[in-house]
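Starting off, we have a lone chain in the form predicted on its own, written out as structure tokens.
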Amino acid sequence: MASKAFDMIVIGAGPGGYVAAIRGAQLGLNVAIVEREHMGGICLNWGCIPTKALLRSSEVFHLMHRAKEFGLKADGIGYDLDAVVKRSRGVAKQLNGGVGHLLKKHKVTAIMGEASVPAEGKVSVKTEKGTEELTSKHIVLATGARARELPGLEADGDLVWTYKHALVPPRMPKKLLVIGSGAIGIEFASFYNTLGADTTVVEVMDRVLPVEDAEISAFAKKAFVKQGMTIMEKAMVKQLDRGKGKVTAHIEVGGKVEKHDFDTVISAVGIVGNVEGLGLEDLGVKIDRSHVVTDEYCRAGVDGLYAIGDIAGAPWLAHKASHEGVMVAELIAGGHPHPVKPEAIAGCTYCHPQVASVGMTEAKAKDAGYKIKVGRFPFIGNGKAIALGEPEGLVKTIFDAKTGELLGAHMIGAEVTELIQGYVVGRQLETTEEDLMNTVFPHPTLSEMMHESVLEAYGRAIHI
């Protein structure tokens, strides 16, 4: 069978791959994309999107219980877990169809199957009909990642779940253990806790949401405990004894092992890159702890081979993958794009309260040798936050005392995942504190707190 030639072949149709393919097509390249499971990848089908749909349901449920505060009446409040999950799956399905439509619209050749790279410039795809051979000078690996499974803590779909099981739960947990308090763990903890599960979170590091600024982590922990969660830090689940309808977890904390019973465990202890079965070792691609080693332009050290998104390492975020996809497509088409800077990428966690950040934490800025100015503004000082009934939160900004550069911004509270973008744009435009102080923020909005936090760093806050 003759092989088909393309200008660019993308392996994996998640938020990195399908965006790379579309951008390549826009630039006039003849592009093929290979996907083994579902268009839109994990993010769209089993990650970012369906989790946000679930969390929206729990947020509305939480608000219904607060009806009286707003002068409203709501009686007999309840939920139908199957219907909540059905809505979430419907949202994912709608977007999955959308990705297929976009690829078609841009005349990208989409092939469903399992790809490998047998040699430089060659891609072999196992499809239902047999094997297809493709060739291209430029191959983009966008195969993503999967949940890390620790020995003895493996998921079984019944008592022990991964994120996938947690998205389509066979039942509502009564007593839930969540292992890991990164974004995935804490979002599921937030969802199930709000719906009434007695929730315990175990984190091996010294604080929840360990990649966030320490002050934000402390604020989040306080909020979670107030909501009834049990938070165990510097703790490790050593083993799980599985019985009939229950799991006994051996949790090491403070040098002692405690035993606790749960009916459900969600494991969210990080991710592993999907590097197997592609033939990368034979090509001479360097792999470090399940991730492809690349340069700042996502080049994988083999002529014409690139790796983007989760397979290329942290930060493991969809929007990083998409931007790398665009950058690589432009590079292949002969352009001169800027590399994607990890420190310019915002992280968002959709627990309640929401958490969002960009740039350096206070500790990182100090470690890097900066003399810093730090500003803080609490939600309780903001009219819109009080009117919304969301007075708990904080906006924190960190500046280089010498140059006024915005080094980092960290927030916790209502809708901060939307607010953070203001600081992201500011950093991209190389803003200083003066630019931000001179910017007129509309009133009444939550965004005014961003202004006040900047002012506070320089002793000029008005409303505290």
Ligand SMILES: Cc1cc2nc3c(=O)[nH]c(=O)nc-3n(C[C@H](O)[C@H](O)[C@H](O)COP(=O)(O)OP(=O)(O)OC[C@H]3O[C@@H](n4cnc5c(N)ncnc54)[C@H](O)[C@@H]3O)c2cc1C
The other form holds:
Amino acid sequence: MASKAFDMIVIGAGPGGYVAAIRGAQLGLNVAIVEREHMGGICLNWGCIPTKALLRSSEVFHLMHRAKEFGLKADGIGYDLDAVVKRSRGVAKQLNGGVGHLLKKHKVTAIMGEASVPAEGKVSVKTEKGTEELTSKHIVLATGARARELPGLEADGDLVWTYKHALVPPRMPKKLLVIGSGAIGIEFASFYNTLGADTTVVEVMDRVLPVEDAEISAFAKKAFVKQGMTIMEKAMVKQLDRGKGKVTAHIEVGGKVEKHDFDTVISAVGIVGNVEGLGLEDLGVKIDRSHVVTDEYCRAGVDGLYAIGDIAGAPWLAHKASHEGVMVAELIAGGHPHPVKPEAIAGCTYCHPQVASVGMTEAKAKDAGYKIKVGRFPFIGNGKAIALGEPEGLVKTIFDAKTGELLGAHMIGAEVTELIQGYVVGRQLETTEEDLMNTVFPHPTLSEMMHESVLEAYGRAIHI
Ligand SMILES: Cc1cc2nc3c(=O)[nH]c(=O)nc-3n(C[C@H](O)[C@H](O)[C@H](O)COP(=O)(O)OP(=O)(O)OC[C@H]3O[C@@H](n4cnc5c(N)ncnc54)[C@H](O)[C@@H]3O)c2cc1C
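Can you now output the form predicted together with the named molecule? The one shown was the form predicted on its own.
In what comes next, the whole complex appears, and the chain from above leads the way.
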């Protein structure tokens, strides 16, 4: 069969791949995208979106328990786990269909099958009907990542789950162990704990949410413990003994090994890039710890080959993948896009309370040699937060004392995942403390705390 030629071929239709394909098509390129499983990738089907749908259910459940505080009555509060999961799957399905529609609208050729790159400029796709050969000068790898499995702690879908099992649980855990307190682990811990599971989180580092500012981690831990979670830091799960309906976890903490029983374990110990089976070794592509090594323009060291999103390494976030997709499509179409700067990418965790941050932590800014000014503003000082019944939280800002550059912003509390973008825009526009202080924030909003935090860094906060 003759091979089909395209201007650009994208492998993987997650938020990196499908966005790259659409942007390429917008720029007049003849684009093909190959996907082996589901349009929208992990993000839409097994990641960002279905988790947020689950967390919304647990948030509403939590609020229903607080009905009396708001002068409301809610009796017989309960949940139907199957219905909660059904809603989450429905949301994912709706968006998955939307991606297919968008690709069609932009006249992108979508091929369902498993792709590999047998040689420079060539893509081979195994489809249900046989093998299709495609050619293009530009091939974009956007094959994403999957859950990392540690020896002895592998998921079995029954007692030990990965995020995929945790999104479609066979039962409601009664006694749950979550291994790993990164965004994925903490979001599931938050969801199941809110619905009533007796939840323990084990983190090998010295604090939960270890990539966040230490003050935010400490705040988060306090909130989680108040909600009934057990948090074990500087602790490592060494072994899981699987019995009938029971797992005994051997947890090393403080130099001793403790044994604890659980009925369910969620392993959230990171992810590994989907680099296998693509033919990358034969092409001479460099792989570092399961990720393709790229330059700042996502070029993978072989003529016309690019890698974007999770397969290209941290931060493993959908918006990073999409932005790299746009950048690469523009590059291929002959444009001169700016490279994606990892430090400009905000991270959000949708646990309760939410956590969001961008830029350097206080420790990193100090390590980098900056003389800094730090502003803090607590939710308790904000009218809207009190009116919402959400008085717990903190907005922390870090400035370069010399230039006034906003080096980092760190937030914990209600809706901070929506607020953080204000600081991201500010940093993109290279704003200084002066611009932020002179900006008028609407009242009453949670965003006023972003203003106050900046004012506080310069000794000018009004409401504390
Ligand atoms: C539980 C969970 C929650 C998350 N929550 C968030 C969040 O709130 N916010 C956020 O920003 N990020 C979140 N993430 C991370 C986010 O999902 C990823 O960063 C994002 O999906 C990466 O996009 P991608 O396009 O690089 O890869 P993916 O979304 O993984 O897509 C890759 C696609 O490539 C396909 N593929 C792989 N190999 C081949 C092949 N050989 N041939 C054809 N197709 C192939 C796969 O089937 C897949 O569809 C979460 C992840 C998880 C697991």
